[in-house]
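Encoded as structure tokens, the following chain is the form predicted alone, with no partner shown.
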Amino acid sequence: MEEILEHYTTTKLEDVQVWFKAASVKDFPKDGGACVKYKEKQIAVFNFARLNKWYACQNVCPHKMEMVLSRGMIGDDKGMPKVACPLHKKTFSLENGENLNGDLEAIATYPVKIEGENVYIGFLE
């Protein structure tokens, strides 16, 4: 199952070397995640409406390696945003991907970018 998060890097903002085009703004809740696929990888990218940001971040869980983490609820821990698995409520910071619970390792995360209408996520290769 650890062959999974091999897949999984995070990728900082200056080393972007391909912007995938994810989907539509429109296709995605408000205070709310859905799971988008790039290559064999996939993501899990969060509308935070309410701090007028985005975030994207891996779908697996690391805890029990399920692909949950865009049905998850997202919030804010003193003013760090996250988001908590909806199978065992862990919670990750959606900036850093750090476990906030302290029990499990950081899951990946993403830089986001809005052109337009269109949402897009920033890889590596």
Given for the second form:
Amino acid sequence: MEEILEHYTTTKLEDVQVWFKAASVKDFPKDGGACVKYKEKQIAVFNFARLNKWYACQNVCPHKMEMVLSRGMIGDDKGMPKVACPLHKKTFSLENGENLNGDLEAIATYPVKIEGENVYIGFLE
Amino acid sequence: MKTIIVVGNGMVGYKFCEKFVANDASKDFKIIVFGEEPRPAYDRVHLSEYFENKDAKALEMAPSSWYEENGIKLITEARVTDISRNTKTITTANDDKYAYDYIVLATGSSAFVPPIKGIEKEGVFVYRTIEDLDATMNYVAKLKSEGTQKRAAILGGGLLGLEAAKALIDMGLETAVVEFAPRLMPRQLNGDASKSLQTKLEALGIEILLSKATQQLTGNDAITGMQFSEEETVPFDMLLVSAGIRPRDELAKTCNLEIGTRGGILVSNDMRTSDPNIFAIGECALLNSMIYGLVAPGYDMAEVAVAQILGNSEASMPTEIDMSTKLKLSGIDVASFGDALNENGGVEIVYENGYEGIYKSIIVDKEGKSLLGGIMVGDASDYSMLHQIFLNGMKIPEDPAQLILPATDGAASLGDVMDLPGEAQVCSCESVTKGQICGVIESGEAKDLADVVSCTKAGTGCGGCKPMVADLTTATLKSLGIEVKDTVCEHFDFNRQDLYKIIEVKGYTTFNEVLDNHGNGGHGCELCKPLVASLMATIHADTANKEYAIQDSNDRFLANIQRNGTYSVVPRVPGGEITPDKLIALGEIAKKYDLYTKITGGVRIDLFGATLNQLPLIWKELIAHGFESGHAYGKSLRTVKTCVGSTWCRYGMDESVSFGIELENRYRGIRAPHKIKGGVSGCIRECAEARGKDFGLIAVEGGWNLYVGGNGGANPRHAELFAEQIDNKTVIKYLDRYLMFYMRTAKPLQRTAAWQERLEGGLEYLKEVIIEDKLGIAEDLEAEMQTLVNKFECEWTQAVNDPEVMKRFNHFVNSEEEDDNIVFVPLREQKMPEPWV
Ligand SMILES: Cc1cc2nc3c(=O)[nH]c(=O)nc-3n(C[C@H](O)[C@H](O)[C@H](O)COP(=O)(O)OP(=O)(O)OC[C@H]3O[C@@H](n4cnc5c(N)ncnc54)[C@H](O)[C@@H]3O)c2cc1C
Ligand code: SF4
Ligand code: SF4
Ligand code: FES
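If the structure you just shared is the form predicted alone, then what does the corresponding form predicted in complex with its partner chain look like?
Next comes the full complex, this chain leading.
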């Protein structure tokens, strides 16, 4: 199961090689998320409307390796934007992927940009 | 105006400044602080946190602006190199000269590096400053980039060494602790306790090498190993030395102040050195022939020096100083206090549980009257209380063993925090007594824990006393009759009941309105969002479709999320009555979508394994066959379980099924603090197990007996008799009021049983409110419930009829495909999700 995680590595803005046009802004709920498919990857994308920011991370929860994070609620932990896994409520920073309420592996995060009506996610390849 | 020069801007030097400027008399003095390090003083005690977050700012005792605001001149990166007592001047490394009236030496100590052959090799580090940590981390990164598994050694198995070991293993190195003594933490623990600790550390993967005298380090430029004897050389790629501290007395030597034979600036109890105008405090000071390597005594010394300079010649340090310590390793509890090693002939009592890895010992005096010291490994949860008992010479139980034996059910072996004497020092780092903590609450200055911490500074040092400060705060507030705020989460200063009122009165309809107007400036979380959603549902009779992004996953997708991220589908079967046709329809739908099928504990039929994309398709078919949502996913009414009652049963006293269906249909869909279940039995044989439900009815001669507040689950409870021999109409009246009152006042996720139990006044009070209408709200409660009943809408019917809502059920926003990560395996004649590893 662990090999799933190998598909996901945190991508920094400056390292982006491919900007993938995922969907339109209105396909995502305000202050919530939805899942985007890119090649073999599942990416959870969140429209953090309260911060006027977008975040993307792996959809798989490192706790039990289920593809569920996009269905989690978002919010903040002392100012750190986070997502809570719907299965056991493990929470992860959307900024750096860290598990905020446990010692799980950090999740991979990806840059998002909005151009016009479209949501793009940045990948290494 | 007199000038005080503080040499050293470490923890104690800073504390001196803080205490000094807090005193009004400080206006007549000018303070100049010299710090050799490149930044203002930081919290060395929590230095290891820097390994995790690399956030130097977070460790600062105070920002540099603080010094300015308080009229203190702070000069960093400036080492004082010379003191001239004749001219009363000091000289810095840059050759700048400054005149002084008083000097406070707070030069601290440096890591002791034993003169082992080869110790100067590359890859050898100490653990004292942020710069040390930077250097260590850089080296670790360099080692790791070489690709092979690398090994680190820690020289010294004391408090610090173990902390360092944990940090290095967390960085992914194979880590070994090398200790000269035959046991770990030799100064704080006895042999058995050390063994216990060793087992714990080894379980974390840390290797422990005891009784090792290092002969030399091997390697050309960089270290490659440690040689312990002619035969034994162990390979290592780096070494962190943590073999003790040496007081920094070199500056004091330049002006011939008296120095101890083994180092340290000699001071008397008033913290003055051999020159009455020069003080020494903190880890550089030799007091009672001791260097105190802990921050708490250093802070006390700072306080004494402040008082002395301001003219209080009485201020002095005690001759006995508490050296109790608690190790702050995540996951490992270790603490010792007092005469832990029993060096003064006390009686030792030991509790050891090898199975759970717990070792505790206490030392009591021969008469068994007072506690002299103790050690705990594996479970230090009672440390604060035992430490207080020790410090304050409090009475101990007749059988002192009670202090360390695991508490048997209900029997609190330790005293209550409120029994501590007022002068008991709760926070030793900041010298805060119980009296001070209770005082700021009693005076109204502090209203909660955060206030107490900011008013008294308790808990801001090593943090070990925090649990006790919290307990004291709660107990004091309670003794004052002040309700302890049970806020819902960090985003609101309100509890559920407050929010209920706010939303009701202000008529808010969105989460953002509530958060923006009454929140703490944050953005919500998984605690407050579903809570507000539930309140909106109760107050405005909304369904979960209204603002779906604030719903818990189950409510967002109107189904119960299961182990592998698929969902289960439970249509409502009121009272458990179902026609054969409907049963067949369920079977056919389950077959078509290949769903695992099972009867639930609430006698309904549960269809498992539906993917997100399948949910609306399945529901469309169910609705076409006359089903509706069963709300099995919501914090709402689940089922009203019934027996067949008088319609079939030869004992039946009343129509339990008919009444059960009526009740289930009445309360379906309403959202509550937690799930609600009901039961109706046709006679006292109680085949429907109604007394195990939130509300239960049993038919008796002359009507129904109504029971409330029962549940199964983790803490099973029988519902309590609430009213006897009442007719159907009265049952509904009472239930409307009861449920609505519960929905208004319970805490989040509190079942009726727990709510009822904690209601002040208990069941009697509840009867007064519900039956006698003591609060005059009964009519409102009924009206509110009636509105909810009238406005009921099946949310699945809503969903399948709204194309916008249907979009929610695609696994991907940009593809019709399903989640290819879901794997099912066969189970008997059906299927199940692949087990978790
Ligand atoms: C990793 C670690 C963990 C610790 N954990 C705990 C714990 O859990 N509990 C506990 O009680 N204690 C703990 N300690 C010990 C605690 O940090 C010290 O007791 C405390 O820092 C002592 O404060 P100080 O001001 O005396 O010395 P320091 O904090 O060492 O400050 C002295 C400062 O003076 C500067 N200086 C020295 N000479 C000169 C000069 N000539 N001119 C200018 N500046 C000079 C130094 O550079 C230094 O910045 C820990 C220490 C470390 C390193
Ligand atoms: S509870 Fe009484 S009425 Fe109901 S099935 Fe049992 S025996 Fe019959
Ligand atoms: S008892 Fe536990 S395992 Fe069984 S359904 Fe309930 S929560 Fe799941
Ligand atoms: S699977 Fe995400 S928290 Fe358990």
